[in-house]
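As structure tokens, one chain now follows by itself in the form predicted on its own.
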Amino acid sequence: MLKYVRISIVSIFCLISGRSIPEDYLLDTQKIITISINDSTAYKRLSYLCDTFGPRLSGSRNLEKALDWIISEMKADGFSKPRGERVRVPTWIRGDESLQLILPFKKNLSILGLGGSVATPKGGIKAEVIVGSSFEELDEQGKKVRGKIVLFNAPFTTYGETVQYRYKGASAAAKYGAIASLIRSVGPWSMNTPHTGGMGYDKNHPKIPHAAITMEDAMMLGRLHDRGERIVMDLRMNARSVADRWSRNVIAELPGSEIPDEIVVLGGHIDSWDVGQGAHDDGGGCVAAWQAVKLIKDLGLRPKRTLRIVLWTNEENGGRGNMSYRNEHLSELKNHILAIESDGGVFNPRGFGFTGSDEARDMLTSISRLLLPIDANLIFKGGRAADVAPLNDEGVPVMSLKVDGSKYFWYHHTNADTFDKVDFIEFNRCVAAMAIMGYVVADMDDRLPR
């Protein structure tokens, strides 16, 4: 049975003290929240996206078929100018991969190659493994590393800190003569679920295969290493990078009723890694942004400024979608009022991060009080996210939806990022939060200051 949320004008008004929020938006807020919480349209669309097209890695047919469907659906929704703007994207193909523990006992281990990795030689790599928990421990091992596979068994602290082993680990190990490198998956929790993600190579060192194993296996191997056991593995990876392919950013609009040249962007990245279904990362964010603008349109609300949906391609392994959007729309950016991104999963929303002027923050804090009924009224420092950051570099104020992230890295970049992990009510609250914030900024008399 669906959980219904009913919110009266009086209850919203009582939650908002003072007169900093125009009273005209109270009725619109009630409509947006009530309809969005109970509407199954977007939830069903996300299910269809995930189940019909699967994972959507840049350069894949899965992604391009999904983009065709999205543009077709946006046309059916009655949006203005639904289109795909072409972008050349890097293309990495995983291929078959396996990892077997040979000593001290035999066991097949779960593995995910890291995006951009080279393959192993034909016949694979069979070698002894050396384990460390940090780059400093690798430095201490020094000459012992040559000819071996290095495993970085780094415990998760924060994503920003721990992800350095995924991105830099291969070259750090290759510097000392390692012939392959592995990392403990970047996340706080696991059920034997390795996490993939992007990696890079330092041009000053040889390119060696680089992959992630599960937290459980990494910790086991760490214990074996600490006991002095000899560890031998057989690693086989057939990954390859091929020539760039064409993809698209998807764009659709609800034109402004009075100042259509001024634009408020709502979006997320439509590509995903090649595992799972990309439900929380970031299909849910894309469909939530899409539904937020559709909801405003369907309610007959016509904000003064244009609301533009942007679904960026290639966030995961190149960032070319966001750069292309910035370059293609450079002449418009002076009239980009605000860009809002959702790329942290579609769990219960808490509010928005913001990067911009203090005056704009004060205005957005006032607007956010309209989100009190769904407990999404907090404004945090820092709204830069991958796809809106290039716009912020050009002076555009940016926001990112902030959600309860306690489970996000359970599923992030794994085979477990599937539609069944998306809660109906939590997802629809994300829709409501983005719709209210986007609508009020697009409709208020004062332009958001820079």
The other form holds:
There are 2 protein chains.
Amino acid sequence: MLKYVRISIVSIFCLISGRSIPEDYLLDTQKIITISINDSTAYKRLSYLCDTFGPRLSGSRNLEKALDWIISEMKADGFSKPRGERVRVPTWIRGDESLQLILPFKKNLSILGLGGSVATPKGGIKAEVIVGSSFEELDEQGKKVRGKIVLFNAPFTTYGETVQYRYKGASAAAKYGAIASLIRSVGPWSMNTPHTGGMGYDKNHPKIPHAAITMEDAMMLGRLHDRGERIVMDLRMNARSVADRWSRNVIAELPGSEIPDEIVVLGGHIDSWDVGQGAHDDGGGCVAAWQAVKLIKDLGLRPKRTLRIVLWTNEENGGRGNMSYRNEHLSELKNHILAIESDGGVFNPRGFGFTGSDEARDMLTSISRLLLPIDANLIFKGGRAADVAPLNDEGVPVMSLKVDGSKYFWYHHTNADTFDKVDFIEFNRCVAAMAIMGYVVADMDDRLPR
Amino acid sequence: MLKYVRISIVSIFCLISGRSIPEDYLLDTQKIITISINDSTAYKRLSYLCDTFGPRLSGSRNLEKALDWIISEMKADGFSKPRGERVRVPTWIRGDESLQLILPFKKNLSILGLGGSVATPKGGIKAEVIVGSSFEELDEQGKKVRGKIVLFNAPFTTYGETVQYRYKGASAAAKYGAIASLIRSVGPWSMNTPHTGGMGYDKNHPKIPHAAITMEDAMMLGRLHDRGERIVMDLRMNARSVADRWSRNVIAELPGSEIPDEIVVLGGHIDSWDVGQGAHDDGGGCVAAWQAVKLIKDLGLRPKRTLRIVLWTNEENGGRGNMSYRNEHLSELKNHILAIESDGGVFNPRGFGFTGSDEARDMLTSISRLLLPIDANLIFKGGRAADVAPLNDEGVPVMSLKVDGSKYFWYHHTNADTFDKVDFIEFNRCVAAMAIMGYVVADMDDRLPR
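Alt. form predicted together with another copy of the chain, vs. the form predicted on its own above:
Full complex below, order starting with the chain above.
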């Protein structure tokens, strides 16, 4: 690996000599890649975070204990002012839940209630099930839906499209008088793996319980329905939303050596759903951002501008962390040079998405050539990841780390989003990509234009 | 697809002309492939079998209801003498089961008790857990194991090697005084998916409860153990073995037109574990064998020898079906020309494994060229699949269908072995491969030599 990296660096040097990209950073880039690819500090930290605290839902003790540990480790790392900035977060508690198929035969089905769902009545909901594959099919059923459970058996197309059944399915079904709604888990692949995630209610319709079943069971129920079988289920959920609780955004810095008021943000969201370990979503992104800045510090590189690690809370079910960060730091935002978030898993990085001016994009495209040795040199359109989008609304140029996303939605919001799914080399390449991009933008003579 | 198949057939014709292989069967082969690849009869039957009866553990009503339906369908197909041959089968009932991690933190873990395991005492077993990755590591622990739960966190190498922890783990742990044993599920990939399967007890040691946890949880517990954490769990199982019950091997025939006493067997095992739908293991193999003979019948092909479908019961936890078939048909076995089983999933077929004489192998290798249009023309060493092995012991040449096995052990014995995992084209290619091999051996002038 090292040999490969070194040869590539030399090739890049030859390739780019004479062009208008920051040749000054070739040596530092080589150092960052060489060290990051083989260092196990961050990988071990991610493992410890995942195994020790478990999933980190907003409002949970797991999350707050994880934040305590992170802040304490950041202090040990020697960062400037590691701290938690307090944020009130919505708090939803899953409680017990079960779903039993009663007719045409008995079977216990795996479910995950969707975040924000109300409970069933205490005795559960036992009702006939109407199966449809789309909102349109529901509309066609019309009055037949009253008093029944609706199952949206929508095949996965894109996340953005299919997730609509998770967000809006309950109210779409309640509009026709359904008493509960179920969705086929939002993902392209399953090994009997239900997916949770956020949902909302339209205030014009009654709030009904809303949960996800596995792809396998949804497809089976779809087939039973197509064969004309009468389907009856018993759904029990005692999920509840309680009063907002305190959480924190975690912040730590490597102060700029010349222009400390100018800030480059690197971060991820530290909360997760209440299943699995939140490893790819987004413990990995948080630890990668943290390690990227630690690496720069440990290498003795002191960029001109400040590098700030921000680990936002409550991305999954409220976005209160990113709104709070924007509000609390509003006066600083004119000097936020760039904000980079990793929230697509820590698989092999391919580059960064970017939202900002064309002039800035050209500059970042030049810098991105430094990432060619780790094949992460592409600049895509669009960098408005959830937690940096509010900063972009205020004019801050933003980036999101782009990775090989082919398996991201396999694990997303499931009990399978666990540390074992994170590959050592791939994760470290994410660290290297974040470190190089953050470092060069923080250190180069020119301020990244807006 | 059709065009491709036709062109290939022509190519094969050119390739093989002048050689000593059964050119007489090129036209019939083309018919079989053309029809089978596009026919949905068997695929729909597999779907109905999976969805209507669910998993089919020996001794269960599910299995017997599935057998009733199969026999009735075979009668409707017009086969000769579809029947069930009664077999006493061991009967194990899973009951409720749960596993909770108590220390270092609370977490409910997914488990599947292993088939044949005894129950825990009524109040469960709450004990410290010793984690090791091999039998050797257990031996090193020695006396420390007494009174504890042992977890074998053995990484998957090959099925044959890793399954030893499932078969023998309980007694290996009980030898040192363990009070329960757990294994990392036997498979190369997991999305929080536990795998069940058979296990046994060595009569020299106490019978202790034995269950599988997911790869994810086993790896996590391994990491916690490596960090020196004390691990405590609460295991509850009320599994029990009850008196043997009646089941059946299902048999149906297409009688030979000239030498009906000579028999070519095509089959699979119709029982499954009590999870998922037993789709790849081995509902798919059964329906493929059944459809292979139906196809030959429906095409009006009347091979000289008898084609017999045999769907063995109780392969998973006793092998009583295959022993009974051998015993009940002992006098016929000298005229069993070949017995072919499909029990490796109905993925893309690659060919057949074979156990028999070199002379027979040469002949089958010639025939296998007819399978080139569906890329299933390889003859591998070794055809002793579980249900045909006892026939081979009596001198019958045996084959097992060989398929792309890359995902077989992802689903094997899990809730993810469901109909949706069976691909229409791949399944139909299995049907075609079984049909062609069975038909040619049953019809060719020469009797396959022993």
